[in-house]
Every structure is written in C-alpha cells, then in structure tokens.
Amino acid sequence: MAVTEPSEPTEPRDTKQPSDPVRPTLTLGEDRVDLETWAGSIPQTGGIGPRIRVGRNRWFALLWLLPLGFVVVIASVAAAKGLRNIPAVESFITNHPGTLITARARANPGFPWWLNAQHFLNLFLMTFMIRSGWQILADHPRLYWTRHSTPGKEWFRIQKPVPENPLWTAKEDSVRLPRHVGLPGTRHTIGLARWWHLGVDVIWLANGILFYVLLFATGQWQHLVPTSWEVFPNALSTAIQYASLDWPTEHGWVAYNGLQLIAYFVTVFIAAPLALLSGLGMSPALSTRFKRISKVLSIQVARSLHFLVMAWFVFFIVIHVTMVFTTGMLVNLNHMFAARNSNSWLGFSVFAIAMAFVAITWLSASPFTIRHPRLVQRTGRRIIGPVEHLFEHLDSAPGEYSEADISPYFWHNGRYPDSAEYQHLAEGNFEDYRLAIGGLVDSPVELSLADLHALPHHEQITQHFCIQGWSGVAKWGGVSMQTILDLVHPSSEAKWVVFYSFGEGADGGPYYDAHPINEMSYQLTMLAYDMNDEPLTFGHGAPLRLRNEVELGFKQVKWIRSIEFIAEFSEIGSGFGGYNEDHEFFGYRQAI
C-alpha cells in the first residue's frame, strides 16, 4: 500500500474527524533554533579530544600523534637522506624515477574543462559532508566493532566514559562541536545535520557516476588507474625522494608519478564506494532487506567504515593540498582550475576565487542553518525524498536474531515522564492504566494491561536503530498492532496512526509520532509490554512502547498515553509528522 506524500503542513482547519484528547496539548514548534532553549536547554558540553582503544582498558589519545608525527617526519627525512648515500639505492632511484611515462600517456596529455569542474565540485561537496558527518558522529560520540552499542566495549570515542548513573541517556551522551567545525555545530543538531549530510551525499553521488561515466569515456581514466606493476617500485622510488628533499621531477600533466598513482586510485576506486556502501550499511531499511550482508556488516561496523573512509579522506586532503603548493603552485593550479600547462597566474586566480567562495560558504552554512532550519528540512526532505523512497516500507521478516544475540546494553534516551498522572499509574503498578484507541475507526476502545495481557500474544527478537547511531538487539513481547487493527477496524480514510505518550519532548508538551497505517500490519510492528522476558522499565517505556522495526528509534513511541487513526498529519502538532519532525526538523519518514 503506497502513502500518499502529504502536503505542507497548513492551518488546522474544521473536521468531524474525532479528535484525541491529548491533541490539543501539543505544543508547536518554531520555525528557528534558540541556541538559549534548544533541546530542552540542553547544555551546550563539548567532548574530549579522540582516543583509540589501545588493549583492553587503555586509551591512546590521538592528539599524541600529532608531535609523534613530527618525530616520524625527522627520522624520514634523516633515513632517506642516508639511504641516497648508499650507491644501490641511488642505482634503484635511477631505473625507477618515479613517473612511467607510457607512448599513450605522452599522445593524450592534459585535463580536460569537465574535469576540472568537476574536482572543483567534489572540494566543494566534500566540505559539506565531512563537517555534517562530524556533527552526526557527535550525537553518539562513540564507535564499535561489534553489533551492540555497550559502553566501555567502543574502540573509539570523543566523550568522558558513561557515567554510573543506570538512567543516563543517549542525548546526554552527545557533545557540542565548535560552529564552523560542525554542521550546524550545536549540540544534538542530528536532524539538521542529516539533511546536510544526506542532500549533499545525493549530489555527491550523482556527480561521481557522471565523473565515472567521462572518465572512461574519455580515456581519462589513464591519469589514475595503474596499468604496469612497475608502479610499486616508482612509487617506493618517489617516496624516498620526497623524504630526502630531492624531489623527483613532476610530470603531472602527462603522468602521475607512482605514488600520486596509488593514492589517486585508492581514492577515487576504494575509498569513494566504500563510502557509498559503508553509508548504505547504516540504513535499517537495507539491513532488513539484505540479512546476509548485515550480518557481517552491522550498523556498528558500518560505522566504523564510515569514519575510517572519512579519515583517509582528510589525510589526504590534507598532504594533496600539501603536495599542490610545495611541488610547484604554478603550474598544479594551472592544471587543475585553468586546464593548461603553464605557471602564468591564471590558475592561481581562479584557485583564489574558488576557495573565497568556499570560504564564504563554510562560515555561513552553520548561521544559515540555525536562522532558517524549517528551509533546511524542506529542502532537504525534496533531495532526498527520490531516493528514501527506494528502499523505505520494506515488511522485515522475523527470525533474523536469536537469544544469543541480545545486546548486553540498551541505551536509554528520550525525556522521562514525570507528570502526576503518570507517577500516580506506576505507583499503582500501572493497574489503572488504561490505552485508548480512537479517531478513525468503527471500534474505540479503552484496554488495560490486563485487557493487553489477554490479546494473543506476539514476540520479536529485534535490532533497534537510534538516529543518534548506537543499535541494540532486545526480545519484545506484547500485542501484535495488526491484532489492534482487528479490534478497531479502521476506516478507509485512515492513513496515519498517531501514538501519544506520558513523556514529554525537549520542548515541553506531549511527545507524539505518526507512522504509515500500511506498516501497521507489518509482521514485526507491535505494542510492547516486555523486555528481554521482563515487564518494561521505567527507562524503556513503561506500560507500553511502540516497535515498527522499519523505522528509526525516535519514532519507536515510549510510554504510550493513547493511538489516534488519522486521516492525515498536518492537523497534528505543527504538522510535520512527529514531535522532533516539528521541533528539532528530524523527517517523519526515517527508514533508511
């Protein structure tokens, strides 16, 4: 069953469509990000610097390498100054210049205009996705080799460990980045940071088809795929020459010497689709679809790529732009911005142009964004929306996971309800509780836990997938939500099921969620009441939470109030589908 793609959402206008109490409650979000009440005021902590697991409870932290690097540097350089004393390596350095320069080679040279565009292009891009896939890192600023997201079991991390507290949660967990390190850089921006990262993924990947598809069509692709195995020993022969300071010749608008070779092949043919897949093993859709896959490359390991894929990129920026102006600015710039061989200024100048552009860019995108998130949301939600729409409603089946897989840890997150109301229902071990079912359809009803308990039972050993990134496998047990639809026979024009909880969002106001109603009746969608054989906890939605293992984990309704069948949600809340779609600009469809 397709779901129509609703409109904007528009003013609440009249309807007999019964409406569920709590609606009027809601409260609306703004249209902007007050850095004072953002989240929930939220405070605004920064991490620690990044640190690596070094055997079991040791930690290295990365900035060491930073003067350990200057260190290596030296001997490199005092190494190689003494090997091009020895006779047989100079012998070697002579037979192996560096650069294999072949017939074809020599009778195509130079670059073509598109391709400087398109290198360009791809800068550009990358600025964009490097810095917003900073700010989603800092949402769960940890990494695992492992399916489960415990803490103290990461190989990786740029926060303090999890402090002993059993209700800390994972939005605590995040940590501020600097405003024009992170996009957008505040804290807990991973809605906004999404759309950055994912609308810019989408142009990224179109502009890298099209660069495959000229590269070989133009007979391009000879400038970085290597074609001779001499390209290790020039390539061993060009690294010695560099860290003696006598560097080799540059023949760059012909042919790259063997090891610009190796580092422009590794990039354009392993690192960027390994980006492409690694960000694709994220996806909770394609996890359901693809079992095999995702057994082997689980959202954490996926992860994990993702940022080893992101680090080669920066380090090699990083020594590419180094090589650029110490072998010969002139002349490289003229080859990459102006397509000519020369070291006249005209490459230069462009250069300039282009990197104020840059520039100007990379300073506005984080105060562009907190001044209009609600256009960020939009615009990335038409982007993207082609796309999700490829792989989202997939009906995962069950039996993907047994006991033995159940994570040891299950983050905590969201804000814990602490209305009397609610205080007064677990102090009764929920026995007043009652769940009430209305809006569009032919049967309300009102169910307490007992009347829950007495429905057929349904269970599920499930992975759970936070936006924030952490993921934990838990056994369900409770209602099956197509037995819930037996019981009230929705009507036709119910599109949309609304679930309300006890707990309220960042903001204050009730937290809500609309799901799809076709994924309702989905196998693995169903009202839980249990965890890992036990009555949920306070922490993880007691009486009653949501599981729609299609989608992700803020749309996995805790401390479920009541469920309202709708007809569509732009009368709900600020009308974006959600209580972090209308306040903190998540998407309300999230399934990959």
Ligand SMILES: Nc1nc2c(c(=O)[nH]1)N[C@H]1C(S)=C(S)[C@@H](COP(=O)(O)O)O[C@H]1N2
The other form holds:
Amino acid sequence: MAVTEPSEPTEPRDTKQPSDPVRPTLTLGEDRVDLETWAGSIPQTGGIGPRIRVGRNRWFALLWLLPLGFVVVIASVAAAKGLRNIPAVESFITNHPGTLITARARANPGFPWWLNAQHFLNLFLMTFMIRSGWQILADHPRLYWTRHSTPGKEWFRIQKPVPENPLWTAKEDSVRLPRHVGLPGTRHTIGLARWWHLGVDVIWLANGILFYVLLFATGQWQHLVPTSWEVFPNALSTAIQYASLDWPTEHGWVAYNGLQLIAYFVTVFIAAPLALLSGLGMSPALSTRFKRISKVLSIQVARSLHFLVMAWFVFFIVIHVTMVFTTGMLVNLNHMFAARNSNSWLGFSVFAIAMAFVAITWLSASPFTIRHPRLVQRTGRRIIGPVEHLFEHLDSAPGEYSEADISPYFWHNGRYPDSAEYQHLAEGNFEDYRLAIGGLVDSPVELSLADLHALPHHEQITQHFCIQGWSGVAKWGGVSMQTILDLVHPSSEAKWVVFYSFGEGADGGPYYDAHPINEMSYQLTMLAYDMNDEPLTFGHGAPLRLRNEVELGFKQVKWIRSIEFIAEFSEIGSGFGGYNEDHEFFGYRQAI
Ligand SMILES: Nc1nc2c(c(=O)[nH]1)N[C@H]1C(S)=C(S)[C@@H](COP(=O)(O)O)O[C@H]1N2
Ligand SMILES: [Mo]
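Form predicted together with the ligand, following the form predicted on its own:
Shown next: the complete complex, the earlier chain at its head.
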C-alpha cells in the first residue's frame, strides 16, 4: 500500500515528554481512494436483490413487485372503467369533482419564485441524500426491528444470509453499489457517504425550515394543507378518474386536487420530519441520554423507519414526476419552474437546464468523492462537525440496560491481530501483558492484567452502535476510566486520550483512536476485560478494550496495547484523530 508524505514538515517534538513507542509505527492514510487497495483491498463484492422476510424463514424478492404492480395497475384501470358505468359513481364524481377551490384560494392563486427555487433546491439535495443513504445501508445491508441485530432475524436484506463463520465481521458483510447508484458506490465507503448524507442534510433542513416559515408567513400553506374533510372524497374521486384514464380538470395554479393535497401534505409535513427524527434515533449519544425514548425507538426501529421514509420519498418521486409529465406537462412545469400559469415553453426550458445541472452533479459526485476524499471529509466536518460536537456533551449515564436486554448475538468487526507479539501474549494467557499509560500525565504507569483486576471493579450493560448500522447490548466488566485518571493524574495540557491497539487497521499499521479527555470521566467510559461475565474473547478485544458510550463503535479500540494522554492529535498518524479517520475518512467526533 502506497504511503503519502505528510502535507507539512513537522517540528521536532518537545523532548521532555517521551512519546508512545507505537507512534512512529503508525501508517499514513492516502489522500485518495485507490479502488485496488481500498479498505485493505476488500474485493468489490455486490449484494443481492432486496428481500423481505415473511414468516420465520421465507424471503420474498421485492423485484416481484414490478410485475405485480403492473398487474395491479391494469386491474385498477379495468375496475375504474367499470365503476364509471355505474350512475351512483358518476354522481359521486359530479358532487366531488376532485378539487375544492375555496374563496381564499381563488383570491391568492399562483406560486412565488421563492417556492420554485426551494422546490428545485430540495430535489437537488434529495439526490445526494438518497444515494448516500443507500450507500450507508449497503455497509450493513440488513434491517431489523430489535436492537439485537441477530442474523436471520432481519426483516429486510440485500445480502446473502450471514455465513456460519463465528468470526465473520460486519465489514465482510458490506456490499458495493453501482458507482452512480450509491454515493460513492465503492464497498465500505461509509465514512465518505456519511459526510454527504449528514452534510447535505444540514442544508436540506435549513431549506426545509425556511420553506415552513415562508409557507406560513405568506399564506402559501393553503396550497399544501387540506382545510376540509372534503379532501378525502375528492381524493377518492380523483383516484377513480385517473385510474379510468378520463382525467379530472387540473386547477393546480389555484388549488391541488384531493390526491395531490394528501400526497404533498404527507411528504412535507409527515415524511420530512420523520426523516429527521428517525435519523436522530440512530445516534449513540442521544440514545443513551434519552433512554426512555430509545427503549421504544431503538436504533434499529429508527433505521428501519428511516428506510421506509426513503421508500416513501422514492415512491412519491416516481408517481409525482409521472403525473407532472402526463397531466399537462408545459403548464405544470411553468407553475414550478417559472412561477407562471401558461402553456409556454419557458418552464420547460428552465426545467431542462435544471435537470442538466442535476445530471452533471449526479454523474460527477462519485468520481469526485473518490478523487478528493479529504475535501469531502473536511467540508463535511465543517458543516456537521459542530452538531456532532454538541451531542458529545450529552450525559451517557442513563444508557444502562438490564441482564434481560443482553443480545444473544454480538457482531464482530475490524481486523484481527496476528502479530507474533500478540500471539505470544495470548498463548501465555496475557500474564506478560503490560498496559503502558503515559504521555501528559504526572504518574505514568504500567499495569498487568492482575493490576487491572486489583483496581475497583466497574460493570455496565450498554448498547454498542457500529457506524455501519448494527447494534448489540452487552455487559462489560473492568475498570472505570475515572479510576485510571485518578491513578495517572493527567496534566492540564492533556486534551485527548489516544488508545493504541495490538491489532492493525485494514491497510496495515497499528489501529488507534483519540478521544476527548472530558469523555473519560463519563460514568459509562471504561476499560473492559470482561464481556457478559466471561473474560473478553479474542474476537471482542482480549485482553482489554475501550467502552465510551457516547461514541460510535469504531472508536471502541479493541486489543489495547497502550494509552497516551496528549494535547492534540495533529502529529499522530495522518493527524485526523484515529486509524479510520486517517485511512477511511471517518470523523473523529462520532456521537451521531
Ligand atoms: N483494534 C481495533 N479495534 C477496533 C476495530 C478494529 O478494526 N481494530 N474495529 C472497531 C469497530 S468498527 C467496531 S464496530 C468495534 C466492534 O467491536 P466487536 O467486534 O467487539 O463487536 O470494534 C472497534 N474496535
Ligand atoms: Mo464499526
């Protein structure tokens, strides 16, 4: 694996503080994604067509919905045509023609330019959010209704069943997506996909909030909010008219028909807020702080709902675009792209230019991300970083579970240690293991496992949130990090705590990660040597691993070799705060 030079020459270090001996062995991350060597040369394996579980063990391939949907459409047309021969139905349609035009609507027709602009910005941003969302799904291509993420218990998957191999990792389970479907498509690019997803999300939300404000400040809300129960019979009437291929008269400039009103209202006022809420439901920091909510809205319920909201948006987009084109294209496009009510070609022209722009950015987004991942990482951090930082201040203390909540299956992740040194220690039952804790501390120490066991015992039952999307609850036994702080007395310059591993990261070189020092005194931050009342297994990080419950899984360093207190991490590795931050463009603050 090629290693790039550090971007700036580093000053010689202050020699008073000996640095951790692991430091010089850290490898630098590349500043671009090389598809051959990416993520430890992981092969670009694809997934399978989406499947939904029916009953215990049978899987329904969702692609069957296409022919089924076709049959349903044909049958609906036949049924609607039949219905319209019934006089009662015809009089129902005469009484409820489809659109309720109130006096107020008649007095305030039309769409302002700001609404046109916001509609465009919304659809433009949605393309990135949906694609990067699919990429995030592809990194753990299964959906569950419980926080246990047990193989075989998922309700949806785009991947084969989990193999029997007990050390199968979540990273091996990830799948690639076609380059212009996912963003950026390449397998296990969740770090980059998340910058797109969360970064664009902030802009999308700002656009949405401004949209709400303008809607209600100007009276435009009347175009989107049904104000009479008439909307339901009108929607039914519209549906029958559409299905019978004898379409209702459109009055979109003044008022939408019942079916449109319901679809737009659900999209703007239910689906969009639900996307935000279900997104927040996946944050480890929020979930541990607001346990009462997350007991019900667990990460997996949130993730499944988030997926269903996406499915609604995609369904809506397909139907909406089809209807725009088939129910008076020129007039419709003038409404939404030229703020006028006419059948000139102006709206169409603006729309065509807008779509060319969407197509160019769509096709460029993945290649750009592959070529300039550091730029995506830095820009994403600038946009969403402050929010992630905010959530780190949440108290993780409410996040404890009970014995009954412990997961029957806990996924493995990462690259297993294979050095002779580690093997030697493991064969000797870690009797020769010494945990070195140093750096900016008054009393550096070296602790054997026996020393660690002699320190006050701390136990917690908590939930793990992998960045890829799986979760699990386990009981951890060991030493509270507060006990370690009391032992070594960090000096006042110490701002970060780096955990170095015996294990290498995917591209080689020791795995490590930096944590803010204030999180080390949280009640649920600990060094664990036990898991579920047994000594930590090889796969889960023997002899020692970190638990910091406001942060995502990749920050929970396993197979800990040493701990170093530092002032800043810019001179450690590539300087991004951890192995996955250096090599896979993750963010170092990951409370969401
Ligand atoms: N040393 C080391 N620690 C690591 C990793 C790794 O690759 N190397 N993977 C991380 C990731 S991505 C996760 S989700 C958790 C998984 O812990 P588990 O295997 O016990 O579930 O470990 C974290 N700690
Ligand atoms: Mo992870």
